[in-house]
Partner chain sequence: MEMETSQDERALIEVRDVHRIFRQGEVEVHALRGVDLDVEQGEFSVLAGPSGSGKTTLLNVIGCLDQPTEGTIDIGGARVSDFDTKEAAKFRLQNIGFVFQAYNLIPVLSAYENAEFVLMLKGVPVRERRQVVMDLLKEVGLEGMEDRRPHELSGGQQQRVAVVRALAGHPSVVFADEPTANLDSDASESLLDLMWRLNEHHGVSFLFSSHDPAVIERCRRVIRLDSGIVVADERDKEEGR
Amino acid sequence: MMVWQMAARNLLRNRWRSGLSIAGIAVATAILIWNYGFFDGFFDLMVRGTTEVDIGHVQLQDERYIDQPATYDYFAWDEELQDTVSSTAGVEAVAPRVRLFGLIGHEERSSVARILGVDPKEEPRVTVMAEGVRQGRWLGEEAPKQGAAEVVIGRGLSQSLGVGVGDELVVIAEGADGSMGDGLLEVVGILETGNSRIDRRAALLHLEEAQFIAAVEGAVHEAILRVDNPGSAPVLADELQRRLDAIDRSQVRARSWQEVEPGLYELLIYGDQMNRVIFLIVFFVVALGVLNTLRMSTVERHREFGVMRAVGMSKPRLFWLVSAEGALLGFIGAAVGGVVGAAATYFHATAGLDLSPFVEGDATWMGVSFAERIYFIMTWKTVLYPVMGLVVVSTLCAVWPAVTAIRLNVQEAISGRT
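Output the coordinates of this single chain in the form predicted alone.
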């Protein structure tokens, strides 16, 4: 206890110098915490905006469809396959889909659309598209038996065609058998998910209606899965592939989102590496400041150290005293910075960070829109890692001054010749 009291007293001898060092450590800690929360929130938005809106955590597709998607590369979606997929450990929900590209419009305007046939009951369990309906409603659980089929379209497609809820459209698409499928559609909802792939060109129909247009009754082009741990999707996909091979469905390939979107996965890895580089740079700058403070402090106290050694203070105790000064600098600065950084990060985790002043229009990256807010992610690691890291850095910076202090010649130090 006495060592810590002496360390605090020594730091207070030059309040201005010690205060600047503490302020530097505090600012560095706060910046690291804020940066940590921002990048975690940014990459979480990227992953969720891609997997929870469009591709799911794991996809099942015909192996031919993977290389070059085509309407005729489908696979049968039967009860055996569905039970095999659903019973795999870690799978929370499965949604079959039919994918088409076709022409959708009315007598005045038309546009190429990305047509998705979905199961209105299962799709909301896997993706958040149903939550993205901003006008009208989601598809009904049962497809209409007569009249126009229901369709939910993206906001961009709605604006391009100049239609809204209640308007009718016609869809034309090539079927798997080479025929041209068509259908009359009634717009029941306008979709805005934050994913430009969906919002600009998507048209969502009942699965049965899309199967009819594509001439693939009883089959699908893909099934997307929601899993309990998105990070373990590659392991789950491998296990699922083994189960598919066991029931003689090896032509159906199971791929994790990391394989489906390798660019996104590489971005996450790059972001993690970039975070480490930022940490190292900040730690280095802080280390220089703390080292300078402690070196100046010990040089000014050579005579004091000589007297302390002369009256019986051991080298280990003197070493610990100087080291305690570095640790105390780091602890106080990191504690203050931790409180400030945690408060700022918590604020942006709840209120979000509005990026609209920094972007023009509907700025998107890899299909995900950044025109609105990014919500930071704050965990115990967000605060603990920067705080503990800078305390350790400050303590290590005291080693050199401490070694210098214990190696002083007592007589020369007392006489002032060092």
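Switch from the form predicted alone to the form predicted together with the partner chain and print that structure.
What comes next is one chain alone, with no partners or other molecules.
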């Protein structure tokens, strides 16, 4: 007679009680998996929404620019620097940028714009900006001809100026040297990235055109990097900084997204801790239920344990027999919950979960809109952690009843005195 078979039959003795425990474990497992998948998807959306649209994984800026962004706080984007950055291990792509505020408009209307000079070829390798073009097209790769530069503007800007693809705009901005730079631009694309910082006010120009307007030829205000592992961007940033120091460019600071957006990073850490607390609470609640079930089912079997011990069953064996019941409850419950939870998470990983009914208006956090679909992330971890956790919890719940069982005084148990 196998221990598992006995354990299974013992659980079947009180189907309702065992069934409820199993259902409790299953629901808990499913909820934890779903919750885990949701948060991972949510964090992923947050991180990608921030890094891939705007700030990149690692940024290079002049240290003064970090304190107080100003057009004259640029740094030379020479070949030595470019080589140093792109040859750093883990760096996948580098996009240089010129940033300045300016006035953009036509005869009737004008508006303040965040002017962003980008390299049309490199920028799409770091951010998804180019994918956000909803009308028209992305900037052409060739250097702009004098007086016929292209511009891609955010949806908000296009609406407030009342312009569309093909219309002409004039841009005026103060250059790094204090002179007023201007340019004539043709709108080639309208941008909608989901990141409101970009969508409302951004005007994207060819890097060289922006350098000309800002009077910073050969220099940039920032370079943003895509790295192979966003989670360890701080390590990479440190290494990059050492290399910058080594070529005497220490005024250029390398900062990870975690450093650039500490609020987001803290949110992630906080969310992770929240998740742990949720796990603990769920584990605790499940443990109470399972413990109750196992206690009840063993207390009424003292005489039976006494007989088993009397005829020669060893303590370890009896311990194992009782523990097996907890383990089995856990296995069945977590297996059922694992399948249900994984199925639900998979559904929301592929179809996404529409959050707009739960979010008022166009709620955003750091420019990332919540009023859209969240695609859950399902990995081995998000499924196995809850499943294994609850099997362990349920098995541990059997320890107390099992210890009670082996501690019974055999003759008292048989005579029904305990």
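Residue numbers count along the first chain shown, from 1. Between two forms, the rigid core is the largest collection of C-alphas that superpose within 1.5 Å. Every value quoted in this text rests on a predicted model; they were computed, and no experiment measured them.
- Superposed on the core, the two forms barely differ at residue 20: its CA moves less than 2 Å between these two forms.
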